[in-house]
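Only one chain is included here, represented as structure tokens and corresponding to the form predicted on its own.
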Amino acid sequence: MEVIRAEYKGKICTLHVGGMKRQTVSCGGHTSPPFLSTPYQRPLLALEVYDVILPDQNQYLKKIWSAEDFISRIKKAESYSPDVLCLRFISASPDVNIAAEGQPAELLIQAKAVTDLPLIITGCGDNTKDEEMLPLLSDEMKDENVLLGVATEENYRMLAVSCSVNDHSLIAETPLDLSLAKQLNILIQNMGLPVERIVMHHATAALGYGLEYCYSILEKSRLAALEGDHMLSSVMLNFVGQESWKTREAQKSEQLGINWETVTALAYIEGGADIIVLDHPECLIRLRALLDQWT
């Protein structure tokens, strides 16, 4: 049976990270809706380590990663084969009163001795201590091709500059607006680094608590791009497990909390999401399972 399949005059930015040294991966690339093109490049599965466990964590992610060091948290991740890695230097955040085991740029020199994985380098959620924090990072990482992040409309203007001069790419998050995601990649893009080293990240919501909108957004983003919107053909990006593991289900159970992290994943890479990134490794066991039978 022949299959009818919808042609577009766009096409989505394809983004490659890693380099040097470093392994190199690549996604992206689509001229189509997700599962319509053929090959269909997958998306790439991160899993995510934290500089300090939060002693609000979620008690099934401290089971896994609290009884390790940062470097030793690293090397655990890098045994379940991501893709990528991100790094999450959280202790920067004002709100955040646990010391780290040094200064972020002292254990990023650790970290990147130890693993060749891609890298997802992201900062503390505060602008005004990423401002200060993540071009230092970036400095650090000269030419080896990391995703930096995360840039908002208040402290775009130096990650911008940072990642530009250090040949990165940077993840530029906004509210659930199409129009605001457009104007912030503009904005970076008149900084003077390329839409196609801009990763977009929608907000992320988890399953039962915003998913369906969040969708939605990602859906019109990419039916956008492939319309013919050049300022919309980034890459996109969802932080899936640090919004799944703080919901009341994730709380309440481990296999619960797995079964949420991979059903909101999957909704997203349905949505068009280029990058997903994990914290539980049994999710990203499955979902790369999954995703290597249907691609």
Contents of the next structure:
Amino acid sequence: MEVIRAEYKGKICTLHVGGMKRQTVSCGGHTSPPFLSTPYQRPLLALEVYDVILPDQNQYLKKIWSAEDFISRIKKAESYSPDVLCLRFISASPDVNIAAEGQPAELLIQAKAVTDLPLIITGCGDNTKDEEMLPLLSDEMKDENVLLGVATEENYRMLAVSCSVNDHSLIAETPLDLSLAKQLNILIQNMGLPVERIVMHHATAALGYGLEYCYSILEKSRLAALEGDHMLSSVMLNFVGQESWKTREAQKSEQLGINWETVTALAYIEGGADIIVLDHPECLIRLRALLDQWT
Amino acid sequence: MMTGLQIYNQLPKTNCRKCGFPTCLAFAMAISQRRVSPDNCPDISSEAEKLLSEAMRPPMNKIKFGLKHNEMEIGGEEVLYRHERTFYHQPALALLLSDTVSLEELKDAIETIRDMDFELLGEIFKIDMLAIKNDSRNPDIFSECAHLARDFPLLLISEDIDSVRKARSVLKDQIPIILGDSSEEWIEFAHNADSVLVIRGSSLDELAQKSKQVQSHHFNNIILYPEVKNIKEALVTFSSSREMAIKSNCQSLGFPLLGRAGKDLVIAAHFICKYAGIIILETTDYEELLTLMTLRFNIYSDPRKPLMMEPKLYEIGKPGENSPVLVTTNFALTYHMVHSEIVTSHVPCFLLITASDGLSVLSAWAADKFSSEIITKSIKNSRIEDKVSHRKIIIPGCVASLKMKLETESGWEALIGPGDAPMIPQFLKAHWV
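For comparison with the form predicted on its own, please write out the form predicted in complex with its partner chain.
Next comes the full complex, and the chain you just saw is listed first.
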């Protein structure tokens, strides 16, 4: 029997993260829906390290990450060998009243000296603050090809220019809407950063909290790109850890939290995500074991 | 598949409304979306009905099994991606038990499973079915176990047809699924014994060939089991099979698929997303099952219908008489976003959910489903006035224009909250704590 499968004319961009003294990894490059391209380009698994541990952080995550300072946390995260390390500078947020061990730029200088893993660097989520802070961090990492974020419709200009000047890539976030995602990609490209250097974040919801909306947006986005919509052919990322550990289920037991994060991540991988940002090391280990069987 | 217009051309075009639709064209569109059957038209010609029913026949057979009068259905799927229409029949999760344990132990295991409740969006779900494996190779033991588990839909796993025969004979009130062999003898047995037969094959070719063979016996009650070597092969085989059935109308592969996930949560989750009709699990771990049932609930929710929450008062944390009261619509995603932000804020709150047809705040407001009248009614019906001592309600920032009218009608003071859920923690800290 001849197995007939759909053929696609589009191709997903290949994204490289890392460079110079830093290890380099890549993702994307697919010509068919998730898992069906040969050779299969596996998604990148990132582990997230926060610059400060918030008091309302999930108790189980706190247990893992809070005992040490930022640099020790980075070393700890590195010991689990994630593909990428995600440094999240949340202390800059106007809502956060805890002082970090230093200014974000100072912390980053120390951080980059202790790890040679490829880096994702994210801000605090406040558009104005991030617009001030992220370009400084971007300058600090010049030519080391980090993935910077998160840019929104409000603050993409400064961030796109900064990434373009320093040779970084940028995470662009839009809320569950393909036309908005495409529009932001075009706007960012117009600022000089090509679509190959953009990573789309279509929003992340945890299992049981609207996951199906995000799952379907990923599938639609990926199919649109494979069918030839070049402006949607950027790779896609999901912040799975943050959302999963906020859920009621993840407050109940650590094991349930790990299940929740793992299965949320798996669903996004099925949907087409190319980069998954995780918070719990156990989850990284389980997903890597699965991907090892798959590739 | 026919388009709405092609279907319309087969209808009487009288716009008589007897089908419940205002026009024949509207009815034709509904048929093309498979929301109604062509025979809802009382005046349709028999040729047209035959033509339409044939053209609209789902590319994948629907298989019924389980307890009589409460059968389960799997298969009948029409699309590869849920956003293309919807996935109709969620995969049954079958928990594997062996017949080598003592009857006492088996009884306990069954009771534990029976007592498991899974609450998803306020609804209680139970474990769908059990799979009993004839490790003992003893027909008497196997049938005793089947008898013990008989009020669950059963999947009987045995290579020994005598064991299956015996077990089948004690299951009067259900249509079991049999996983053994797919030789003529088994096909004939399943056919006569009103059972569903699992067809095994190590490749798509083998499955298609065997499936054709079974159907030549005028037996269609089958499930296909791709016996794959590893997860990578499973992935390709399951999705190829689904794509061949749906896109190439390959009738021999137009049946639900069975996947064995063993003890692996992640592989079970993969089977839920990608195309299994039945998943055999070797776990009774409540937390793993809750995770899988939640995923299944999400993936199999109908994207054509907005998911709705029950309109009522929700308590988040342990709110008291001085706690804030927030109001929003019953669109599930809106509820979840607001809920999640309230949890983040660590401020115990009352969250009042209005009956707004599952629309998001702005859509509901535009459709007059999130009006001052509706909010006032929700306030009265929820008895929130007995629960808090203040009279302040936080409304979504994007409908600030409701403030005046709401205050007059309800007698409550309306505080204009943030326009976006992520700003809620900040808002609560600034205005309440």
